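Below, in structure tokens: the form predicted on its own, a single chain.
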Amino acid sequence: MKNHRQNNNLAGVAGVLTSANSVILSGHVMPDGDSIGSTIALGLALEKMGKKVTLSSPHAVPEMYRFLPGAHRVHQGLPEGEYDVFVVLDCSVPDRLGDRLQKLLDKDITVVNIDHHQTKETFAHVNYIDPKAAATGEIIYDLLVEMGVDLDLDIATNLYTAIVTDTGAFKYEGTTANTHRKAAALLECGVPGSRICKLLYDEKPIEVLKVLQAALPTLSISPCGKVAWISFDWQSRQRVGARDEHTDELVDYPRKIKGVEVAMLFREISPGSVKVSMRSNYYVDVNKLAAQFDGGGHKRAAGCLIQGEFNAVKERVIEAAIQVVQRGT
């Protein structure tokens, strides 16, 4: 891979994309609204500029985001083709690209990484990382302004969804006045904000409620009352017929318990492979907690993937979380 050329220069990112001919874009594994929305929005904008664009994702677009304009065009994995620029979005480390898309990092291709997750080191040739942005969608908004791209309804709808989902409908701590200004500008493009929120938060597949029914009896809280967790193992997943996307909201339940500082969701995505979602309410940096297990994210929202027996993994992570809250960090 070529040597790194530049970091945190939005005009530099715009220059690389403006001079590109064929661009492939992708977000991270187990894509969320910010990953998918940012990928599609930037891809549609580059097409307006006359670029050949390929939209990709390590995993399929979750059902809840398939209403997005352009979602049907997102390929799963690495499609055949020749590209001169690879844009990685909302992805802090190469491993989160999945095995197939990660292979592009070793080809003679310019790699651009746009993200809002704090990272110790960059991996692309051109990197724009802004941890102060509430969502990668915010950065893409700024980038399109920099490139002079008119925000049509399809682009704006994807960006609005990216920002809404990664701010928890503007509830999360990282939401700023600039976040609201950008959301307002997108609404002025004609984005149906209330309908999007209804599709995201009020209309759920029956599997989501079945998952909740199976998982709620596992809701537990530590003796100190500051750590709470909920679990969904492989057997339960098979019994309910759930996909990973059906379990995303479970972590909100332990987080709502009064007095809880750290909330966690343990879900077995395959036998012996446990995904841990972490949330904090006020003072614990769960990004640092997740880093103990080779994960990462934000101060108030992070996660990791751990290989091991389900209950043994839970015990290790819960013990670490209790130690963190006792230290007050």
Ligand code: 5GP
Contents of the next structure:
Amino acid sequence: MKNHRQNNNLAGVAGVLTSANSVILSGHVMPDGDSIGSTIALGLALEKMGKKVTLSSPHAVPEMYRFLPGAHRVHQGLPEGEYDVFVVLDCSVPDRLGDRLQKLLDKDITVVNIDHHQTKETFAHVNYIDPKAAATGEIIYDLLVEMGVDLDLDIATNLYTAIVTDTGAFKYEGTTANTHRKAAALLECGVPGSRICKLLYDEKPIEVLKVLQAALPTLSISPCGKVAWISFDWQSRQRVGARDEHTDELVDYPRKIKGVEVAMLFREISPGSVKVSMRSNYYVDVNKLAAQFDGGGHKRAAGCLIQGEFNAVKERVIEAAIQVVQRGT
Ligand code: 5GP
Ligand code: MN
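Output the structure of the form predicted in complex with ligand 5GP; the preceding block shows the form predicted on its own.
Complete assembly follows, chain above in first position.
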């Protein structure tokens, strides 16, 4: 199998997983609900099939996702162990696994990548990439059907959270009738949909509001009115005592401004290391904009990590965004 590359065959993915013994699963760095929910959901399903399962993540599960059944089992980094299959979820490039988990890609094990980002190249032995899926969780849903695993409440709760978070609670463009059908089936398993949305969106640690208070004065808009951004530098982060997860929603503020097409959040995640989140409203492909800086993502949501002085990085990226909106792509 390892020397035999296989792409976009869900039955093939199901076959590899069905014949596996010991499986390790991981999503991406700075994990979101789709990454964590998909990892746990597939892991729990494989366990029901009698597999030895190790759940992992390059970074710890953010506090807001710790309510997920199975979240306490997610290891950070690469736990010692013997694995025959490595399932990589929601990662478009190996870099997204972080340094430690990436090492598994060089081991003599079968690597399966399940993802919904637009990618130029595949990196696993078995790849299932569907950019039409609104969340990796949607693909996992189909995979569980393919493998004949009965959904239970724990699995369904993880999948529902994956889908809700990656669709912005069903608001984003990628949301389809199929997305809603799958969400409906998950609700029929007993998932408490409105309780989950309350936990995700309407119950925030105080740090989130302190971050907003510190960041809102930085909200800026280009003279053309189509590019807006908000910033959160290292100093502010230290002062507020915030973690990455407390800053995730800041990008929604520049995006809300009427007439803005490209919204960006500049975060210094460590001194000299700037994480840029990019969003577009109607027509700009921010995946391409992020690619100019070695990042990636989707048409309407993408990101990149740039090393450099905070203001210098901002200037370069804002200039590139203004050029893109001027070209109208
Ligand atoms: P966010 O801005 O919420 O971190 O990410 C938005 C989207 O862009 C997600 O789909 C995420 O996977 C992708 N993304 C964010 N940062 C990076 C990056 O540094 N590299 C790549 N390839 N994708 C990224
Ligand atoms: Mn995703």
